[in-house]
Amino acid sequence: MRILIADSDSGAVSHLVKVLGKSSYAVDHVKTADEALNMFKHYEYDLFITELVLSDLPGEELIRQVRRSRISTPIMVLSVRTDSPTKVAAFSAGADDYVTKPFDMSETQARIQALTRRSYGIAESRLCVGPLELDLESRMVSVNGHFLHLTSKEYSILELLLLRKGAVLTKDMFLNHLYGGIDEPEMKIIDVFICKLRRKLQRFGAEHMITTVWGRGYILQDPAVAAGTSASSQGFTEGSAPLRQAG
């Protein structure tokens, strides 16, 4: 997942950037309201971060803006600024979460899961379509049973396509989600990251999760609702052969 960060001061996140990014998230972090404003214009984020004390626009209002340009990205305010007033006019332009500095490492992240989960509908850690089980928290994945070893990468992709089961992902996407714009390999590294990926699914029992869609990308979808598919269609072309050949 994708973070950004907006807060003048480095050395007041600089360790919750550090610790995001072991924990597999990518994350862009900026100074200025104006930087924060222009990145959202190339980029889409699981998630915003931003202080309110920031040198070129105030928080609040940075926010008001984020959100008329339509952008339901979720909202953290973690700020020094801790009154009451405060932290209404946050939510009332469009936060989602607020956050006290200093704050508690673990209970942030917690509250950073919490929100990337909701914003994509998610009740829980746990993602689950057909035999296979990724947990969001622990990032361990299961097929069957069976744990997986997942390259970091690998388990990139498999996250994002559970998180947007059903929907087809172009190669770009995934390079964003990846690499976020950094020092960006050939669009075909993804080719190749997918096909490790099924291998491995396919060990303990979950092909054909993973389906191209020829000239557009990837998508994944639960096993029944491949095989249902399928099946009408097969149905279909058979109840209409006889058709064709009295015809």
Contents of the next structure:
There are 2 protein chains.
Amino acid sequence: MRILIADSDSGAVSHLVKVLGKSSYAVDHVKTADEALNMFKHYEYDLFITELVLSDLPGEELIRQVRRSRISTPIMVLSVRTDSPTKVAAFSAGADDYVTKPFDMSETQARIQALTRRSYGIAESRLCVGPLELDLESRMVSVNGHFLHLTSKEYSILELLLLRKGAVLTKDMFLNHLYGGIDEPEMKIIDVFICKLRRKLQRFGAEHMITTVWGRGYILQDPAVAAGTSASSQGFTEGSAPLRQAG
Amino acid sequence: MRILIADSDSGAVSHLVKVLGKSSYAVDHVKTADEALNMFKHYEYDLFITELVLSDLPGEELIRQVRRSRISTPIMVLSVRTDSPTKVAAFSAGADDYVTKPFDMSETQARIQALTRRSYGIAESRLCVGPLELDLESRMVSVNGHFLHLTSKEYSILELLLLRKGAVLTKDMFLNHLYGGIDEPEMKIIDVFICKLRRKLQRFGAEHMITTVWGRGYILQDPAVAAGTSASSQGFTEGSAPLRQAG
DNA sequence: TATCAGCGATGAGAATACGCATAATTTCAA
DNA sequence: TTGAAATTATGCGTATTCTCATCGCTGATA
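To test you: the structure above is the form predicted on its own. What is the structure of the form predicted together with the DNA?
Everything in the complex follows now, all chains and molecules, and the chain you saw is the first one.
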């Protein structure tokens, strides 16, 4: 899960950055609107958190520019200003949430969670596919009722697979989901993690859930459902369900 | 835009109902969780606003039940409770926003707008022509319900054909779609892929879908529909239509 | 009808991607 | 600081796909 934070102040926000980092969010932290816009040019984010007062541009204008660039990433505003007109202006510029400083850490985390899952069109924090269950909040993963011990990266990969189940995900997408803009490792590690994930899933009887799509990437499917199709190596249900929940 | 509000208290909320009604939202107002669940059975909403304290069920439990019914409508909680654990619990049950009473009307309206505007514009990822179906997300292709195993390039070609169905596509277009200008192989390769595609489609009864336009390129059509229509649809017509089916 | 360019089909070698093991490096808690 | 776990890098055998050369055929044109 990838977050961009634009904030010049280094107080409570830097604490937030740390907390999020430890929750295995990939956080990029910039100090100016210009830097933020630049990051948006190169990377995709699941959430953008911004101050309203940045040195080079009013935050509200920044939000407007982001939206004008057709970036639909959810935006959370963090600000000391509590007056209603300011809030309304932020929302109408394109913000999705507004949190006033000083903020309560756990509430803010909950809001961040709500915004990120919503950006995938998902309403619940528990995701299921066949025998596999993943809870976005507690980061617990179970297969047929057995809880798996996943490392942070393994979890992140499985998380993305579940958030976008039924879609082919390229290694680029995984890299983007797992790492901050700078110093991404080589693409080849993704298949190492996939390999490890598969083995852990298999240990409790969840085989053939992660399918390789040659030359493209990987896709997560319920093997029980996919089994119905004979001729192809990668089956899928006939007349299958809509891939995205309305939201 | 359709909104369901569950609230037993008739003070500020009834004012909200009025205001929203005037803003051309269609608002249904119920007083109990039971009524709310009943409404969800019969109607679809773009937003659900609920109190946390309802006479028959804790609001948090109501949210959970809604989510369990696979209803992914955004949920806003309105409550007098301001403590962080309560908020976190609401979010984790599946809420998308939490507003404390007494609430500021204009801010709340802005939040409502932020929640509802996201429900627009969900892209359709499935393309169909006759017996042929292609899903852009999962890259699955089926013919008469049989799933095909296509290689990466084969898929890309079929994808372009479907995205621009009914139009003549030149080999240049295919090359550009497949290689994006860098390291392009010989143009002849397109023939090869088209040939392989045709054979795979044929295997499951989809014949004559990809038609050759001599000297120009290829076109995808539903054979059942195209039977009557000659290929005058492209503005490329030079006398009689030079169409030929491969055998 | 002759001629020529475009198309269909095939198969084999080249190129590429993948799975997995293992090794090297980093991180983090004790 | 040290040791264990996690992360990253590398290497290689295997599997799959891509590409090209080739040949026979088709349609356009004069």
